[in-house]
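Let's start with one chain on its own, the form predicted on its own, as C-alpha cells.
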Amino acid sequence: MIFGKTIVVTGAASGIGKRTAELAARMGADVIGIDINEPAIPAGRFLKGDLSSPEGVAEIAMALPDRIDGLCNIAGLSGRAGAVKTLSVNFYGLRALTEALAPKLRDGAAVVNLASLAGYGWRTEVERARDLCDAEGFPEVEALVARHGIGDAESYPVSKQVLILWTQRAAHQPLFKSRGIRVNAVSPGPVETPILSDFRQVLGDEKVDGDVARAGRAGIAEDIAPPVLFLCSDAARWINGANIPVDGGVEASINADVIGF
C-alpha cells in the first residue's frame, strides 16, 4: 500500500500524528516524523520544526530531501494557544510548508490534510473562509484575525474551515494537479487524544460531550491513521479534493438535523 514511499508527517511526537507516522513505518514507509518537540521513540527519521512562522517553515523544507510520496500535514493547536498561532500553524504555516515542498513532491504524490468536524461549518462561513483564504504566502495573521474578529475559542472551528476549503482549492491549483500531485483532507470527530481535553476548555464540554454521543464513542488516533494512510496510497489514486469525514458518523447525524431528513 505505502511500501517503500517515503512519507512526512507533521505533528508525529504525539495523538494522531505520531500514531500515523507508526504506522506507515511499520506498513514498510520511510518516514520523516515532524514536531516542535521530539517523540520518546521516533518512528523513523525526526526533524525538529516550528510551523508558526515563515523561517520556521522555510528550515523544515530546506532540511526535507527530493522525492516526497506523501504529505500529512497532522501538526496542529487546538486554540488554547491565541487566534493568531493557531491559525499560522493550523492554516498557513501548513499552506505554507505544502507549497514550499511542491517542489520535492513525486509526480503522483499525496498531500493528506488533517481537517475537523469542527470546520463542518465552512459553507455557512464561506466568505470568511474565502477572504482568510485569498491572503497569500504567510500573511500578517494579527491584521486578519483582528478584521475578522476571530476570538481565541473560535480560532480551531476557523483553522479548520479555511483548510477544508482550500484543500478543495488545492486540488485543482497547478502546482499540484499539473503533475498529478492529490490533495485531500480527513475530518475526525473528537478523538481521545492529548489535545481532546483542550478542545473541553475551547469549544466546551456540552459540544464535546454532544458530539461523542452522537458517534456512540470517541474514536482513538488509530482510528484515523488508517485512512490518512490510504489516502497516501495507490488505491486512492482517483481521490482528490476530497473531505473524509472520519468520525463514527457524527456529520451524518448532524446532516439530519441540520437538512432535516
Ligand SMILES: NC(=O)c1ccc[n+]([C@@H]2O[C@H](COP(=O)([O-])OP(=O)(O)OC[C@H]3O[C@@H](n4cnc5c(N)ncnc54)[C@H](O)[C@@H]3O)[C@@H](O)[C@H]2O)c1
Given for the second form:
Amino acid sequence: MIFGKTIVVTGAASGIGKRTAELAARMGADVIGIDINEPAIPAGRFLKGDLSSPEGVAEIAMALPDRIDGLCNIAGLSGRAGAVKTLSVNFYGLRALTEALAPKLRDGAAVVNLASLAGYGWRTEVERARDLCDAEGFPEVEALVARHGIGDAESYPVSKQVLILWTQRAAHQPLFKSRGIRVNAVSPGPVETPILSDFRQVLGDEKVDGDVARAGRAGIAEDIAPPVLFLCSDAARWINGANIPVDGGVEASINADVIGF
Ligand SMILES: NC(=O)c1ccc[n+]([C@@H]2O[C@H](COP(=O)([O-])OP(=O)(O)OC[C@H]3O[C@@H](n4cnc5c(N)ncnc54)[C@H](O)[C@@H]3O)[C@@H](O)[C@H]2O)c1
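Okay, that's the form predicted on its own, but what's the structure of the form predicted together with the ligand?
Below: every chain and molecule of the assembly, starting with the one above.
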C-alpha cells in the first residue's frame, strides 16, 4: 500500500504520530519523523523541529528531502499551552509546513491532517473559522486570538474547526490540486495517548467519558494509524477534501442527537 513511498510524519515522538511512523516503516515506507521531542526509538529517520513558529517551520521544510509521497500532519497540542501556541502548532504551523513543502511533494502525493471530533462544530462556527483561515501564511496569531476572544480551553476545538475547513479548501487550492496532491483529514474521538489527560482537564471528565461511552471504549493509537496510511496510499486516489471520522461511531451518535434521527 505504501511500500517504497517516502512518508513524513509530524508528532512522531508520541501517541498517534509514533504509531503511524512505526506502522509506515513496518509497511516498507521510508519514514521521516518530525517532533519537538526526540523519540525513544525513532522509526526511520528523525528530524527535531518546532512547528510553533515561522522560523521553526522554515527550518523543517529546508531540511526535508525532495520527492515526498505522503505528509502526515499529526503533531498537536491540547490547549493547555495557551491559545496562541495551540493555534500556532495545530493550524498555522501545520498549514505553513504543508505549503512550504508543496514543491517537494511528488505529483499525486497525499497530505493527511489529524483533526478531531472536537472540530465537529465547524459548520456552526464557520464565520470565525473562515476568518482564521483567511489569515495567510504564518500570521500574528496573538492578534487573531485577541480579535476573536479565544480562550485557552476553546483554542483546541477552534484549531481543529479551522483545520477541517482548510482541508476542504486545500483540496481545491491550485498549489496542490494542479499536481494531483490530495488533502484529507482524519478526526479521531478520544484516544488513549498522553494528550488525553490534558483533554480531561481542558474539556472535563464528563465530556471525555461521555464520548468514550458512545464509542463503547476509548481508542488506541493503533486504531488511527491504519486509516491515516490508507489516505496516503493510492487506494485512496479519489478521496480528496474528506474528513473521515475514526471514532468508534461517536460522531454518528452525536449526529443522531443533534439532527434527531
Ligand atoms: N488522543 C486523542 O484523544 C486525540 C483525539 C483527536 C485528535 N487527536 C489529535 O491527534 C494528534 C496526535 O495527538 P496524540 O494523541 O498522539 O498526542 P501526543 O501528545 O501523544 O502527541 C503529540 C505530539 O506532538 C508533538 N508536538 C507538540 N508540539 C510540537 C511542536 N511545536 N513541534 C513539533 N512537534 C510538536 C509532541 O511532542 C508529541 O510528540 C494531535 O493533533 C491531536 O490533536 C488526538
